[in-house]
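Below sits a lone chain in structure tokens, taken as the form predicted on its own.
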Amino acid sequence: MNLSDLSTPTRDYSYAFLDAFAKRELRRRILKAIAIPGYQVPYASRELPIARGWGTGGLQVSLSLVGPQDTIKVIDQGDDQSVNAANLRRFIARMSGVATTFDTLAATVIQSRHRVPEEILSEGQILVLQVPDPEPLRRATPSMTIAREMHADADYAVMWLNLYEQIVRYGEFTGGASYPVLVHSRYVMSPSPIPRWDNPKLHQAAHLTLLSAGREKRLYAVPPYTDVRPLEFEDVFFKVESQYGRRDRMTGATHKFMDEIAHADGSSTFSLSDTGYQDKLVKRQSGEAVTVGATYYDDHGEFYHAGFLKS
């Protein structure tokens, strides 16, 4: 036997690209995040090849968490083929080995930028949500001290008079992406630029939620069953964007989440913003044999959590 025997081949990187110190840091601020339900947990943010704002701090989480045997799913806005979705797709199977799909139900670590999928996701999936600004009360105070203060005591007074001035001068709730939620009824949340369509998904939901922001260095969670309710009056209720009338160009489907598709002529057509649920569809439709899920809104608009949200 000689030293070469006893030596592994050269690796140019660790497994998963980041070093074993600062995935396991990772995973235990993920634990605490986990622990207490919507608090922000900071960690030590590393540097990537890609810049701080193109997803660096949902890729640190999800580089901590994959291993050879799980699947990879990642989307842009709903879309498994964008420019940042394939770049960090090919990212993390390249780093790591990960198989890598665009169905929703065949992958257990599913990345996601500003959109939850339709498809409802079971026990077993993490759901990894990149965020760009993790603070809720930013717009309320540019101090982060009082902020974190104001966590602490669970002084959310500002949330509420911001909202109170949204109904006095329009009516009703103007905000769109990143509606700030109550987590487990202790912390306010701001849920990543998802829009309001997806805010109902994350309540009580089987899967596990993690938010991570790079350039802001924070990380927080959403455990399974756990409560997670959007601040509205008792007279004034919570709304998600309105898809009436609107129907997918490709499959004909309705009451999903839909883009808007401009033409030069002026008229607009709409397509599903989930691709990999809209791609099934297709499928489906041309006999192709696929198992599509059950959506978190069925076909006439009803959610399925009960008490919750009803259209």
Given for the second form:
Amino acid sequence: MNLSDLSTPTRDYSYAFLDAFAKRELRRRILKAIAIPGYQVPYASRELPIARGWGTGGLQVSLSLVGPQDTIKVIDQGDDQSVNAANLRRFIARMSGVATTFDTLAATVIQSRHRVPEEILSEGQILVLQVPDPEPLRRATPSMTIAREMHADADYAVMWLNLYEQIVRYGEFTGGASYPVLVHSRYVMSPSPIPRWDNPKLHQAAHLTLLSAGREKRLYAVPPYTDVRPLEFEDVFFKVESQYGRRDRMTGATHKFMDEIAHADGSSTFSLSDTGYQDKLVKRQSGEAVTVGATYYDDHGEFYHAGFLKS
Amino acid sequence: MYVAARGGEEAIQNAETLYRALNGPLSPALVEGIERALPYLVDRVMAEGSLYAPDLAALAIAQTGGDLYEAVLLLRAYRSTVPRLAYAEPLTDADLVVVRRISAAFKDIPGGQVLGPTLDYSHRILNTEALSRDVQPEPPAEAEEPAPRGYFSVADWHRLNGLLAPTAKGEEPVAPGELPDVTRDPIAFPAPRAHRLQSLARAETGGVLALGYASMRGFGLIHPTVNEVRLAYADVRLRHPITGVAFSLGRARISACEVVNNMADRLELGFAATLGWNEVKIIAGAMLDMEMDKADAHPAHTEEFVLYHTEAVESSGFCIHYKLPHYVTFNSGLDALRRVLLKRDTEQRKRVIDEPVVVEGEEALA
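Can you return the structure of this protein in the form predicted together with the partner chain rather than the form predicted on its own?
To see the whole picture, the full complex is given below, headed by that same chain.
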């Protein structure tokens, strides 16, 4: 044995870019976030070689999680090939040497902006959601200081009032993406700007969800098998986006979240937002052997936790 | 190993190649030229990049074609990879090699008004001669006597005269390693003073000016006087870990500003300092420092508002993130909008059916 066997060769950058102190801090904050579901844990948030607000929060979490044995999937709007997703995936792979995949079932870590995949995630998988604004109370108060006090007091009256006003004025809940949820009956949480279609997927999920806002320096978590309920009334219910009558133009699939493709004549066609899932459906139709996982919503639009979505 | 790659990656690589091709070649001569010819720009990038490294700042400017937000981001990202090896010794006013220090509070001050290098009293005329031939600057006149090593602080004069609260005595100065560090701790409000001053030092010049100017112009509660503006070189002094002997690692250009405000029964001090020479930023910053202490400051001059919104990397990054695709969230919003429209449409139709037919003339009688 000689000295070179015992030492590691010098590198320009630490493994997975972040230095060991930054990773240690992140891992400690992540553990705290898991211990207090839905609670926003402040963290120092290092600058990364991509612009702030472009997924640096999710990226820091992913970089602190991955090891050589991991396989990472990165999506933006459900699409693995979206330019920023491609860039983030390239960076993680370049800095950590992990394998990359488009297949939800093959990934150990999935970093995502604005979507939860359609195939049901399983135990051991980690979903990392990029978060632009971690604060569900932002519209009630732009001040982080006041919002923190409101969370501490579980003072969410203004959120309920806001929902009530929507009903009075418009007869409907008017919230789009980032629909607020109550986690473990304690903290109101922004699920990040995932469509409402994806909110129920966080409820009693087998996987771990980590949400991280690099610019705002907050991270929070939904541990596996945790209650995540959308804010709704006993008699007026939260509704997911209607996918009624929408068919994927490539595979004919229905009852999944669809991207609306606008045409010059004012009409629209539709395409599956989850392109990894779409790829597999295409392959299956062309006779290739491919494992398509069970999906959160079945072919009739029924959610897999029966009765969770009320109508 | 399976590597997922398709159209997206090729497109982004081509886009970057095109950008670099349009910006032209990089060379040591270009980087050196920028460092030598554009010191104020280099200063600004170092301050906002929170890293004193003139050569790297010049490289960042060259590499980004002078896009300052990108240049600052490059330095900040590089900074994330550099380990923290040691903490420098604290400096006092007296330790600075001052090249310019002026006070607006007194006609003359102990040690004198030292104009130093400035354009303040110059005619801002484009030197068009330089478009057609080399123009050499005139050599500066030699001083009659050498400048003193340190200058008396104007704030100390106020303290001697009982106008300004004395600095806390008997308290041990905080060890540098124990100082709250805004790059290592998340900021919470009210912020520790260290976080506030560090944030202002790193803040984007334009942002500090915009908020500071709003305060000066009339949205602020205070009308302070510039007590002292200093441009200086600061020795970065370290103690040798074994011998304990202090030595200098080199000098950094720094600037600092104090403003004082007359509070009827006392003077009050605002302070800002930054890496590099940037007078606009430190004057606006010192005014904001003072303003942010006020109980009923304008919302745009509260500490949380100022420190969050003058952050160079976060503000510029978030601004350009709007270019990213948002079609899922937009579609989610459209779904909610269509529900409301559908409901309104249905209700209107119902109302038309439910409402009794109004015979002409009946309305006038009712």
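Throughout, rigid core stands for the largest set of C-alpha atoms superposing within 1.5 Å between the two forms. Positions refer to the first chain, counted from 1. Everything numeric here is computed off the predicted structure, so don't read it as measured data.
- In this overlay on the rigid core, Ser267 has a C-alpha that sits 2 Å or more away from its partner position between the two forms.
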